[in-house]
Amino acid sequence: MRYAETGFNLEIDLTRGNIEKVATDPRDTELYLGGLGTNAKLLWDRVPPEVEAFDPENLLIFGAGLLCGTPATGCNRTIVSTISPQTKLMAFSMMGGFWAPELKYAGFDKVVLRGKSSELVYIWINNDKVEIRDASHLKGKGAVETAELIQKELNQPKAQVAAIGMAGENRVYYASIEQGRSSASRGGIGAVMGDKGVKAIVVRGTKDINIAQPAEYLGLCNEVLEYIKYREDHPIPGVMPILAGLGSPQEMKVHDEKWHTENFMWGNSRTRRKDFWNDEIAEEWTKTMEDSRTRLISCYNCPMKCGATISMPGLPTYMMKCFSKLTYTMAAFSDLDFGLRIAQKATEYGLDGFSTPQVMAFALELLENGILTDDDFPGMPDDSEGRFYWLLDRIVRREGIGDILADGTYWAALKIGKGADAYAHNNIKKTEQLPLKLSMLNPIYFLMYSTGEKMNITQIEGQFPQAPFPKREHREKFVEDWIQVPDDRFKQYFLDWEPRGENSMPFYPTVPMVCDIVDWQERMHYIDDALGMCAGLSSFPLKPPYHIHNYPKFITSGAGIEMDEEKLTKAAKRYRTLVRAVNIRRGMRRADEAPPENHWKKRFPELETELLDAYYELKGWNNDGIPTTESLQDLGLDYVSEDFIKRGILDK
């Protein structure tokens, strides 16, 4: 018996219409764990690097964590992975809401689609029948708007639809696929959906989900639901406020933005606004939010409230997630009101919340600078919002000056040429990224950034402050009840850290001190994508219920794994090292792995050659960030390295 998975995929050819139930290898389970860890080994087989995102051989693969569908509170995340048309490289997006589970109760771990659709479907899974349904008459339709037809047309209230907008069905490089209470937005996961042919996935399940150890499992949530209940009553002083509670992260409930307002760089990610934040600011943003925002809703069994349904006049109701209420209202220089009616147009298109609104910063900056001219852009109002609304209706369609747009900034910059590539500045592996500038080098956050392969706007920060706290006698009360540090050599990092001197940034932490941070941040952040579990519950949020300590606990109870600390740590470092593996045979290298020049005012260049060389190493990776044959086939990754030198990417 399989426990906490089924044991199945639902695997299917989009170009054949072959609908197929395939058994899974419960070895795979146990070196992958599952969602990111087992999506990232299908697609180490079967999508050679010559495959790209819009070839029919390319899959799209929505699993569900390996815990997903069980009690432990908060674990409901669908990994979405496949080639980003994007990056060209393997693109991994989180979507929380109810999907996963329902899935695993309709008794399938993942979803593969292969080929693709000559006419546009949408899948109906109902336990263990499916069916390839016509869906032309959902084409253009809203994503939302295309969830509440489908759950009529079937009379299924309760199913669950992940669906596209017409961004997705138009192949717009950053389109999302959005799912009720949250969405898959990174990468360009929902062009790729477009391109098969598929405008939604709709599953409802009335299954069991077995559990290996039920009355121990049911200790480890109950415990975790304790915590959540301590932390809330015992936010973290001397931090933001989403980074005082717990959540992911806690955009909707919280209305001080005056950190993320004045530290921010808005627009295309090029102005700080120092003096924006007011107290008339702060009253007018607190009024629009309350009189929009009609509730705050949580995901599949999780008591946090981390996002809303926002209700403005003559617009449908809609879900806001985290931090899109920020990203337009900035980005035009406009108000709350406007940011919150042109996401619900957005989100209707299926877009995504952080490049969407930079790209059309950089047309305009394009504009002033003479790069394009107004004959790019006919009709277009003069006014900063309707230039907004205009631009996003372009892109949308692909019509126009939209059509290059649609492509993000990095491919836009390279077919308009006149140097705007200059103005494209804010590219990691060709994603647009949170703008966020700062003055002084931050090597944690240079690290992350540099290595990083996962493009969510958490990248893979968290467990660790993000800052020093002014006094020490402040960190030391932060450190008394700080069990979840894999060691307590992380509470000396953090003791020591000051905010000025010697022991300040950017030569503290140290070299390998910043390694090990970024380590510890980056394994939990994977464990989470396997497990299924919400990253406000574990690896984004300060001292989080779900660890590195009671994780394996829950593994063995649950998933009836024997797993220990040390077993759990090398099983995220296999397929952390496997997702890398799939992006090496695909081109990346050392080169890819810089911020923009710009991120921060002061560099230090040498600084940054050793944080990068001390983390290669201590990853098992080469010069060139390639993982070296010795620490491959210590993972057990042999195939890995026979492949690397068949191609000639690693020596005998």
Second form
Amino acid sequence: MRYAETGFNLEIDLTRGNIEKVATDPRDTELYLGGLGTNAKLLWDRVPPEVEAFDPENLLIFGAGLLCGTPATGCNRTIVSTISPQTKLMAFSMMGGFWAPELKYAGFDKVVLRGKSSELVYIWINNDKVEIRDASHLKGKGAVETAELIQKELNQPKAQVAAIGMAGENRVYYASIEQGRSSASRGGIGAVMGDKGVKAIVVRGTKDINIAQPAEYLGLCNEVLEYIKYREDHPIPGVMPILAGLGSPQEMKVHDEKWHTENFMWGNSRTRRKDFWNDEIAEEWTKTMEDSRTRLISCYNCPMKCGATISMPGLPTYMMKCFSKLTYTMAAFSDLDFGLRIAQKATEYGLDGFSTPQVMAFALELLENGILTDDDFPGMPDDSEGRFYWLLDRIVRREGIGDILADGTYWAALKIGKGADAYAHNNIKKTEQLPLKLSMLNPIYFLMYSTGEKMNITQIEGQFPQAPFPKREHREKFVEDWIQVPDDRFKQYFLDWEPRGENSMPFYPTVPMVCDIVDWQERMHYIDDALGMCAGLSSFPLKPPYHIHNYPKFITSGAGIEMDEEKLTKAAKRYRTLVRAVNIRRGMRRADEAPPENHWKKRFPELETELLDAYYELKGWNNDGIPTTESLQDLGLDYVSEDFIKRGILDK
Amino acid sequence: MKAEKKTKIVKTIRIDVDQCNGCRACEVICSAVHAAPKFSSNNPARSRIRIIRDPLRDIYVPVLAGEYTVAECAGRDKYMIDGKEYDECSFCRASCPSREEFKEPDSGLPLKCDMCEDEEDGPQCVKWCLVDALIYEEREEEVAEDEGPETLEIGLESLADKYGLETLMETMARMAKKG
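Having seen the form predicted on its own, I'd like the form predicted together with its partner chain now, please.
All chains and molecules follow, beginning with the one already shown.
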């Protein structure tokens, strides 16, 4: 019997309309766990580097994490992996919500799509009964609207629907897949779904998920619940409110936006408005939020309330989470009312809330600077809000300038030429980043930004405080109950970290310490992504309930796979390296691993070189960021090194 | 003569629909605690508590499984509460032919909440609801011990009025013979 996982993938060939239930190899679970890990293995095995995002041979994989569907609180993530049209690398955007557990209850760990359907279809998985159904009547419909229509037409209010909007249908490079209150937004995976002709995947499951050692497993689950309660009563002192508790940053709950509005950049990630926040704005925005927010809501089996149902007067209801609350507002130099209104439209269109506002602000900056002209924007209104709506409508339809902008700032700048690339200034690996421009280089963030392959800093950072605490006594207090550290040396790194003086950034933490810290933070995210655990209860916040010490026990008692910290660390390293291998084979190299040039004012080129050198070495990668034969063999990835040698990527 | 009063303990789960965040942790733990062996599996489709949820209409109603019923209601009403429309079934605890709630997915056998009577710390759905939508309460209620016979007499009288005492007695005699 298989525990925690079902042991079956659903393979669908859209070109032929063929549907197969395929048993998976339990040895792969042991090596790559599940979710992202086994997704990466499938992409390595079956999608060679010659295959492009919109080729029928590209796979679009919806993977439920290994522990999804078990009683582990907050374990509900679907990891969607494919080749991205935007980066041409592996995308592995994730979503919470309710879809992954439902898939497990239907008896599958993954849905693997290949080929292309000539007509728009949706896939209906009702336990073992799987159908490819006509979706021509859903063409152009919003993602939220589509979910409702399908639930109604199937008479299945409990079915979970992952759907694309018009952006995905028209292959916008930053189109999302929307599902309930969540979305998988980064890397243009919605565009790949649209390219495959799939409007939605609908799941209903009523089967059991089995647990290997029931009493032990539930004991662990109860400990986690107790710890969540404890952390709710004990927010971390001395950090800003959104970092003090658990969950995603509580953007739907918190009204004080002084920090974001005055520290993040407005427009095309350009303008800092240092004295923006005042009582009047605070009052107005609070009222906007309270009038429109009907309820704070959660994902499956999780007590955190990171999302909200939003009903703006005159607009259909939608669900929002986290920072998309402010991205449109700030890109358009507008207010929260506008931000919540345009987000409704963007959610129905199915668009990434980080990239989209920035692409539009980028276009307007090009217009301001004469690189684009009024002729490129025929009929566009004069006001900022009107312009954003106008651009949004054109992007999702790929009309006129919208067709160019639909490829994101990097590719649009290439097409536009005339120096437009200087305005696509906030990208890493061709992907728009959070609008942050800071002063002093932070060596920890430098490494995370550079070497991250998730393209989103919130999915890389966490665990280690973002900045030193001013007073030693506060630091001493902080480390007292810091049980999550893999080793006590991390406490020492933090204790000695000062805001100023010798032990301050950028030279403290020292290079080896920085590597150690980044490696830990990244490892925790990768473990979450294989297990299906939400980063909000694990790798993202300070002092989370899940950590390297209890995770092995969860895997042992839940999935019945003997696990300890060392073995888990090695497994995470194995599929992390495999993700890199997929990307290396697709041409990614050290030259691609850089934060935006203007991310920090004060840069330290020598130190940055040293950081990358040291981190690559720690990771077992050569100086160009390629995993070495030796490290690949150590991880049991001999097949990767053989392929690298055959392709001339590594020498014999 | 006045009926003798005695007290009994009524187990109650106070359900605060305004607090529910729709996460379904109650369904998860309920199905796990009732699995055999305990916790060996979980499956919300076997749960004896369900959240009737419609997020876009802000409807979240946790309902605990009650009695099995052979037939659905002849009419089904709608309730308007705070501007939201609820189907009457949203509050109904029955395992009923009209819906899939509260039936074992394989056998279709009805499920019924047992208030986790084997668990030392009470109903597990309450324990797992960290948002306080479910609160366990025990309250004492006074009940009249010999209320039964009195009520029976009133009932029989009305039947006698309707059918005549003779018919009623004949029917009772026939029923008694059948056992």
